[in-house]
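Here we start with a single chain on its own, the form predicted alone, put down as structure tokens.
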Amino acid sequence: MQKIESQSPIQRVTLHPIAMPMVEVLITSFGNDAERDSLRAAVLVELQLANGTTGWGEVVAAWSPGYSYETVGTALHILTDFFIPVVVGKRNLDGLRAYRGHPMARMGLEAAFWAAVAEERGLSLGDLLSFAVGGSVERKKQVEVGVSIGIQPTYDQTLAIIDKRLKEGYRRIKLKIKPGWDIEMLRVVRSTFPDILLMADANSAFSLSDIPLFKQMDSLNLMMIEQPLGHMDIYQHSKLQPQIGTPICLDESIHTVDDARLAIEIGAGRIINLKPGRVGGLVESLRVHNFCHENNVPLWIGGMLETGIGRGANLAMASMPGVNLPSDLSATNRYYDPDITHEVFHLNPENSTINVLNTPGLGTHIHPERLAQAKAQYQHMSRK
């Protein structure tokens, strides 16, 4: 792989923590704040270089350590105090492998300087991608994307929400599940739409002792059941897959690339649900982007509630031609109204498809008055 240095040393770097209100909320397993979880946390981060181009990342922690164990509170004390006085006056990132851990952190910044250098050197975020594996990729000009749809108090809630989104154009659907709210939702479902791509997210709620559960889903036709047992777990997935008949994704449990060669190779589930906040970062999501594409294992783009900023990001991503699966990269409006940038995202009906970004940075450019309307909010809301 490619190593990326900008041609004019990094010469500051600000962070924006952000609030901003969500136009539906996702209610998932974790459960929810729900004054909070109405507004989605992340911090910002602006980087600079000395000739004056600059680029954006975003760090996708949220309010509290439920998916992961950062928070917008760890990713300032952590970018703030160490990752970032160790790359301002350098031209690359290395000063960053002195630390351990905090992926969210360091994907937001290690985007920021992506997007910096793809400017400095006239490319889109996603030529750069395709340049640090090597040049010769052909990427996609349209991302296939699903939508994500929420636990809901009613399975007539539930059935109005998905005919919202098929008659939006979205093609695959993915539903939340939880114990209680699993087998006989998914049933109601699939009776009353027989033939639409559909995958269920358990967000690790599930335990081996569910193996009767996961058997009866083998009879609904799902292209996956994501995440069903712990968020650390791969051994255990591997007891599951091959009792069923089902393909499982892992998400939480992928932090590497060695996790998803792991994960496959002791059949711990057949797809893999990427998303470069969890795994640190555009250069580890290259490494597990390449090991699936080279191994035929299904892979897609997972997303954690982006901005603008974020998902232009995560659409680059989404061009690469090892991202086989539709990701859930879903429209701009069915996340905020409006978004924190200019740019936004629309879904193309015709094909469930987005339009993939080809200006040169990132692609995407930051509303001041709606950034400091969100930095403000996110004042209020820390101060509860």
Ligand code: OSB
The other form holds:
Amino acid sequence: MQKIESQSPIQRVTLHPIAMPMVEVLITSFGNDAERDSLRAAVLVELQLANGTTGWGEVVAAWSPGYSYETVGTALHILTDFFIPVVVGKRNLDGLRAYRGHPMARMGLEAAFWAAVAEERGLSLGDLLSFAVGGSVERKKQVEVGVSIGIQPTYDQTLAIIDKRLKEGYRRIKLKIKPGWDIEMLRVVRSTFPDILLMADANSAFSLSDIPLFKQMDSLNLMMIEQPLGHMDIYQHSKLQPQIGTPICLDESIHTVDDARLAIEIGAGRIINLKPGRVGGLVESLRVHNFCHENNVPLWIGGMLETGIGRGANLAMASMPGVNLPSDLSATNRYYDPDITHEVFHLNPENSTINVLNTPGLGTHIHPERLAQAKAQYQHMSRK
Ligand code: OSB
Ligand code: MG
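What would the structure be for the form predicted together with this ligand, given that what you showed me was the form predicted alone?
Shown next: the complete complex, the earlier chain at its head.
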């Protein structure tokens, strides 16, 4: 891996906690707070080099510790009191090695730094990623994407939203499942849409006592089942995978390239979902990417309902050659209307792709008035 350094030192890092109204709330097995979850809270990181070059990154932690232990509050604390002080005045992020954990906070800072370095060099973020792994990789111009559909009140509503997404041009449908919203719902969907690329995401809601249920799912031709068991577990997944035909994809339990290697070697799953925020940054993401690429492990980029800032970084990562399954990177209108960036991501309906951005830096640019609005919305939310 090529070390990334800026020409000009880091001068200032500003944190912007935001809350953005979601077009559609994504209900998952870990439960949702209807009022709070209609807003997506996050922290945007604005990093300025001494020569004036700026980069933006996104901390994908949410308001509450549902998917991950990190929250907007912990990210503000860790960044303000520890991460930012050790990088200001430096031309790299080596100072972060002194600290453990808080991968989402780390990724927000690292993404902002890499965006600034890319801008400084006149490269796109994707080109900088490719430079970091040795330079000669063939990046995609369009990335294949799918759409994630939350738990709905009824089967009919589920079918209706799938139908709507298919008509929009999405070719891969991911359905959130939980105990009681599982095999029967999936059977209804599969019988209505016999040929679509379909997968399920359990967000850790099941246990090894559910093996009979997973065996039944084998007849539904699912691309994969994402994170059926414990959010920290790899071992029990290695007990489940050999008993079922459907590939298991690990999301929550992969925090490092070593986790990915362990999971694949012991047969805990056959597919990796890579979220840069979950693995603590772009360097670790590239390590996971390279491991999967070299070992023919199918890989895709997961989503955390990012704004246009975080999605810009995910899109650059998804353009890397080892990403070979559709990613959770839907069009802007699936998440926000309007988004916080000027740029809008459109779905190419003819092939269910999104175009990779090749302008210098991150490729998306913050819309100042919408940022101010989203910050005011966060202040309001945090006082409730
Ligand atoms: O498990 O993949 C997940 C969103 C928030 C937290 C966890 C997950 C998700 C998604 C959304 O599935 C994917 C997206 O951003 O489109
Ligand atoms: Mg998931």
